[in-house]
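What follows is one chain in structure tokens, specifically the form predicted alone.
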Amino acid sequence: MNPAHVTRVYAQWFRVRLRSTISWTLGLAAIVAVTAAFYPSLEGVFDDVEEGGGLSSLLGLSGDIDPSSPLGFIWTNLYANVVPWVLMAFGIALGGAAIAGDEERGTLEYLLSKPVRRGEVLVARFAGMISILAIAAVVSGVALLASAPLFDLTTAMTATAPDGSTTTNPGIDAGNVAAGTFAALAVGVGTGSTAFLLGAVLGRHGLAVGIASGFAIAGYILYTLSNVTGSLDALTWISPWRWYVEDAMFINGLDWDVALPFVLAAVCLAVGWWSFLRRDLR
């Protein structure tokens, strides 16, 4: 494998995806900033939400998370749902387009007619997908760090219980944002890698995106309905939402579970490599 070839293909694909990268990244950053701006007016909205059940699963309320606190508010309104979903959707779009998108348009054959190997294209496109997702995630985290002080999200909040006892909930800091953003990125990487693998194996963009999207949605429904009904709990280990929501890394810090999507990504790259180097292009 020639590093110069990989770098050249990587840079070329990055330029092609630049406009969509800017759009997705700015859109996610805007969602983060707007949600943070609502904290002063919605601070007490979730005070009566009880732990357990379907609503708690949707909001990511596990353990002793207070949804009216700064950390709880951003977790339930952004990091338990919106941020990972946007990164998952972006990852699926990138993963499906990396190989299958160009193959369907006929531009992949033109690229491979140059002195570049299939494996070099595969690695460059995979690295490009990871890099673009990382850029979107980092910018969203920076947007939260910039917005949080403006809307009292970095200030500790003291809550008084009916029995008169008080609890102090800390405000958001860089550690929370870094951990939560990295965990959300991991979910996006795992899902995007699935789309990448399907594209490399099948060579069909729409099919790769459709199947990867179906897996992502099915995993979310499986985890949520399992919490509501108490059924099929043993199967929820296949869903990233199980560890992502229950670990709540935005609040509790990173755990070893965050490595699982990257292991999946490595497997997808290896299997995609094996298949792509052996099949005929469509």
The other form holds:
Amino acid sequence: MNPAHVTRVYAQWFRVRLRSTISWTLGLAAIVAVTAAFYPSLEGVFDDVEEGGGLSSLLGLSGDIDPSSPLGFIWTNLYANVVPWVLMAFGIALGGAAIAGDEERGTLEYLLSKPVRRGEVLVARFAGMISILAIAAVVSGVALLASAPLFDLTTAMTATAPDGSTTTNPGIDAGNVAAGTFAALAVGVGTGSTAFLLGAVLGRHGLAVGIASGFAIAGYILYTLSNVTGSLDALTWISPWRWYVEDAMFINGLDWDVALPFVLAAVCLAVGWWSFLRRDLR
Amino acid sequence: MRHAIETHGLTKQWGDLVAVDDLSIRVEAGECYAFLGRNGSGKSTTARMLLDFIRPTRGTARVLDGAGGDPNIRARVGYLPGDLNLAGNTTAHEAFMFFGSLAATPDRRRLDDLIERFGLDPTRPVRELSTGNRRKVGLILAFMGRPELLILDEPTSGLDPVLQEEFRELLAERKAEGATIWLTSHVMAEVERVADRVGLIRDGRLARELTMADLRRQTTGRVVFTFAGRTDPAAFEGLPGVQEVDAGGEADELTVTLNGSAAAALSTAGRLGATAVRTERRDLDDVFLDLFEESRR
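Since the one above is the form predicted alone, can you give the form predicted in complex with the partner chain too?
Below: every chain and molecule of the assembly, starting with the one above.
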């Protein structure tokens, strides 16, 4: 493997994808900032949400998360759903484009007529996918950190129960944002890697994106319906939502479950490598 | 290195479709070999196997004494695909710098010279260029590194006559510098001025191999005799060296296609009182069609 070739192929793909990277990144940052801006006006909206039900699992509510607190609000409205979904969608777009997209357009074949190895292209594109996702995730985290003080999200909130007891919920800090952003990025990397693997094995962009999207949606449906019905619980281990929502790393901090998508990504890279180096280009 | 390209029993099969069938060719170093065939005959599939984009079902292919997938070999090869596609908004200049940097440091003087020769504006995104201008980009990319071996798939497709001439000159220069050229085409006249040898591929099989000298001999074998009146073509049929007699032209003319000595035809024409004689150069494409008809039989 020639590191100079990997670097050049990586940089060239980065340049090619710059425009779409900016669009996705600014879009996600805008969603984060706009959602944060709603916090002061949504007090009391979540009072009727029943804990443990289907709606609460859709919102990512579990344990003692208070959706009207700063942490609970951002978790239920952004990090339990929108941020990982956007990063998953972006990951699928990048993973599908990395090998299969270029292969179908005929651009990959010309690149491989030059003195680069297939493995070098594979590694460069995989690294490109992860770093572009990381940029989108980090910028969204920075957008939250920048907008949180403007909308009282960094201020601790004291709630008084009917019996007169009080509970103090802390405001958002950089640790919450870093942990939540990293966990959401991990989900995006895992899902993008499945699209990458399918593209490397099949060489078909539509199939890679379609199957990876199907897995992502099926995993979400499986997890939420299982929470509602209580059945098929054993199968929910294949869904990233199980550990992602239950661990709520945005609130509780990182734990080792966050490594699971990266292990999946490493397996996808290894299997994709094995297949891509052996098969015919389309 | 004796052979720049060498294939043995090269075969590519997808299910029941045999795209290339038991192809064995040798292209000498410094030679220009034209691979001719109709659309879908297996020319591009062969090129893709030479560069390891697709793997043979059977047989072997060697390029510059190595494997087409070896980066050290590819660094010595210039490739022009049938249809050049470059990613996103890549401009021609960016493409030259990027692809050039993968092989070596791009030679700016060489690059500027090629851009000037082909009259290309390198600042525009390649995907916005016309077919002909994209072809120019592909040719510059193929030639800019002064490769030892050029693999060119339909190189003049989309180029106007002036640029075709420029391409032929460029090819002749590289050949004079010792490069080997392997090109595909379905237009015989296109390769006439550049090729040393021609391989005819039909339905994936190598039907014929001829030198250009063999081909040129076949283009000059038509003689038209003018007589004082209508003459029976049967007088020429079956004569030594006569392949075909055609009375379909002017009423007082007979066109005799030769495949050997003209002595018997000339003698008979003289005996029948021919008043004029002229030779006609057959179109190379006619020869191409005839050869394919022969290979079909």
